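Have a look below at one chain only, the form predicted on its own, in structure tokens format.
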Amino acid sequence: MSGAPTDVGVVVVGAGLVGLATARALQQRPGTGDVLVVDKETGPAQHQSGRNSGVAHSGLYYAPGSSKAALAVAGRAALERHCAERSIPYRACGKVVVAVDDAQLPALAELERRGRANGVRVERLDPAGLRRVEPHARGVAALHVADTGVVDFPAVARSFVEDLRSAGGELRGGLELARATPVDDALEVEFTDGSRLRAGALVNCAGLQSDRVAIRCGARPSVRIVPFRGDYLDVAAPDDDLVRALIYPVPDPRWPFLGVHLTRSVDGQVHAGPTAVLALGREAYDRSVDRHDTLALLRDRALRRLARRYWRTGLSELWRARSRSTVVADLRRLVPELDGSSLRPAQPGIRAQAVSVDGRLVDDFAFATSPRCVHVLNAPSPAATASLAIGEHVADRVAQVLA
């Protein structure tokens, strides 16, 4: 790297899995300079990276040839190797995707086609075969997806921090970006506490705040982040014995969500969820209303266009999120023996969903650039699974900025 002297080679904003994997990849590349990760939270993986179902996805759902498909397959393999090397809990348990009626069979067949095209191990099951894999699940047909696992993602994030620090990089918590301004051949980076530094480049991996961070860096993002709240439930004894591994429905192809499902985590706890409903705050995990975020949503033309297109589905999902009986009914379509009295509230999550200016949900990775900056504006599932592969991909983009 040449030009004006800098305090650090690259600043990465966001200490989630994608930000940390990107920083780790950059720190290991000669000529990048030291990497500094900053996050307004005090520790890593405080939002989406630490508030999810803990599933390492196979690549089943994604269109063959898409970046999501390629990154999911490569990223999961890299994640498995990393966890084995670092003794991080990972269980390759497989999962079933269940068609509960004949109307879902065409969508199930399309998932099977996609999975095979993406190199995923997929087996078609009849009802008897489904019972052999998941004795309490019921459906007219199912897919058994061997290349799916469960993992402790917060532990993975902590291991990325260890790798970054051992290579000479740094993570600073409690530090929020105010602005980044190009100056000569560098960036003047200012934080809300008044501190400043000079960097060769900046990477925005801020997740729920990524569009706002992009604007603070002089970018004009073509997407807006809309927060969707996902509520989870824990399945208590004795009903937790009804689930061996992972039981998923056939997803609605109109939405980038996988539907309410049942997952047994690496610690043995069975979770149910999540729902998907508009959140009135990007970090409103307690269902509170964030006035600033709510006003921004009301003023957002992209959201209004989205609402006009999907208002019936939105109302239905809002009812589902507020109605325990509706969630239980969905779960019992998959596992009829499940008793709703065994369900307990669990830690919720909020998904950063990018919406285009014309009101369409963005279902693939979205990037943008501004002077000496790379912005990861949308990193949807399987971002956690594929974080190591995504980190290398983003590092390649940063290398072009530094060249």
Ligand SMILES: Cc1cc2nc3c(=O)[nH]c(=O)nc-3n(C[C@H](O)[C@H](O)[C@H](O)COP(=O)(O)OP(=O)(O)OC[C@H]3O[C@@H](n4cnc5c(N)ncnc54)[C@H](O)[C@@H]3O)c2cc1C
The other form holds:
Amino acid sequence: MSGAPTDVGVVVVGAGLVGLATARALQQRPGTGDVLVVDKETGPAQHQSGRNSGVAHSGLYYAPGSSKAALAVAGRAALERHCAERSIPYRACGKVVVAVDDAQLPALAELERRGRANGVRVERLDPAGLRRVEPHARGVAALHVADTGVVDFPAVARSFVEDLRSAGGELRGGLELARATPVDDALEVEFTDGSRLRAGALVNCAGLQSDRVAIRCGARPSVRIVPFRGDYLDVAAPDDDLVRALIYPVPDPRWPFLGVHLTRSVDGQVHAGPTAVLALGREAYDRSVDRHDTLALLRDRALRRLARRYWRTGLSELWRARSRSTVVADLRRLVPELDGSSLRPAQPGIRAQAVSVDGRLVDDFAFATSPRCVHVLNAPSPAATASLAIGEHVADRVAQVLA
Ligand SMILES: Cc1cc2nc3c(=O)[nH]c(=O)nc-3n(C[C@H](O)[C@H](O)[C@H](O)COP(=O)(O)OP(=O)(O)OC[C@H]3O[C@@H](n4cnc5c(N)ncnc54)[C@H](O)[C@@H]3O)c2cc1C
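Since the one above is the form predicted on its own, can you give the form predicted in complex with this ligand too?
Let us now look at the entire complex, which starts with that chain.
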């Protein structure tokens, strides 16, 4: 990389599912030039894309007409086809969303309405119907969502890399973007190792770092990323019937998170989680405190407004995340026979959640442009599910930036 500048059509920053799907879509479009994906890690899917629940979401939760709804529905269908073509583990197992008491019935009805409006196959279940689908789940009512599945997302990411390479594109790991500057009719792109190249355009798919990468590209993003940690517990030696597929609670409408759930992954392992708690480091999987990230959190006006707006929910979630007994109690409301002593800590994840300047959690996917750049500024769940559709959407935006 050192020496004379190299010319590429588009540089994509970030080898998570969104960056790789975008690169794959761009590489397949005539006239874009060759696509180079760079990631500061040595391989693909090292952050959110490799540390999630592994669920291919149906589109049930999202406001009709939102980008999330449209891209999740189109993306899940495309993902299922892609996995079939490439023999990647994908199981169309369906899921249940369970109301554990009458107070949750209005929220369950709203989910049913949203699901139907988004074209998702949703069936209302009474307690006996729920037991037929999930014999150990208990609730006053439930939704069965046939269009949900489980998938091996790291394998999906590897298949995107293969597609990119076989079409002439490239992935380089261990390369961290330092800055990008428009110069004449191109972008001068610099990396932290001192290497540089000229590109026609840049796409920022940097997940937990996407606001910072936008600033490094000269943009002034209207959102900040707040990291929310998600801890998981594995159920040791689960009975085949304890959790047949996916058992979800009715989510708290104040939060964009789905609540701790039970999932049987493609390899048969049952996972419980993830919790949702403010993390004191964007990549602090070991629970360490990142001084830079924590000071940024404390200093940022948007985040202070967020703290004021959500302090009560935030505190109770913090307690929930720290207290294993509270998590177990929540899970046992869904599946009373779950044995707390069978739960073992598993790999955590950290979500990149955008917050607007007025301190609101941004619900929908968010994209922005700056000269010769497209920035993906909010791609939380279900962006892994929707990655193929997001990739096409971002590739359209790149074509506009280059026009
Ligand atoms: C706990 C948890 C559970 C989830 N469950 C689900 C689920 O079941 N289903 C679902 O659809 N979605 C789920 N999601 C959401 C999903 O994982 C993400 O929406 C998706 O993976 C986002 O992909 P991405 O490519 O945008 O980000 P990432 O996968 O985080 O990739 C961003 C990449 O950018 C790189 N990068 C950052 N800065 C730089 C830089 N300066 N230079 C070079 N590279 C850089 C990083 O190293 C990283 O590899 C979950 C997320 C979490 C955390």
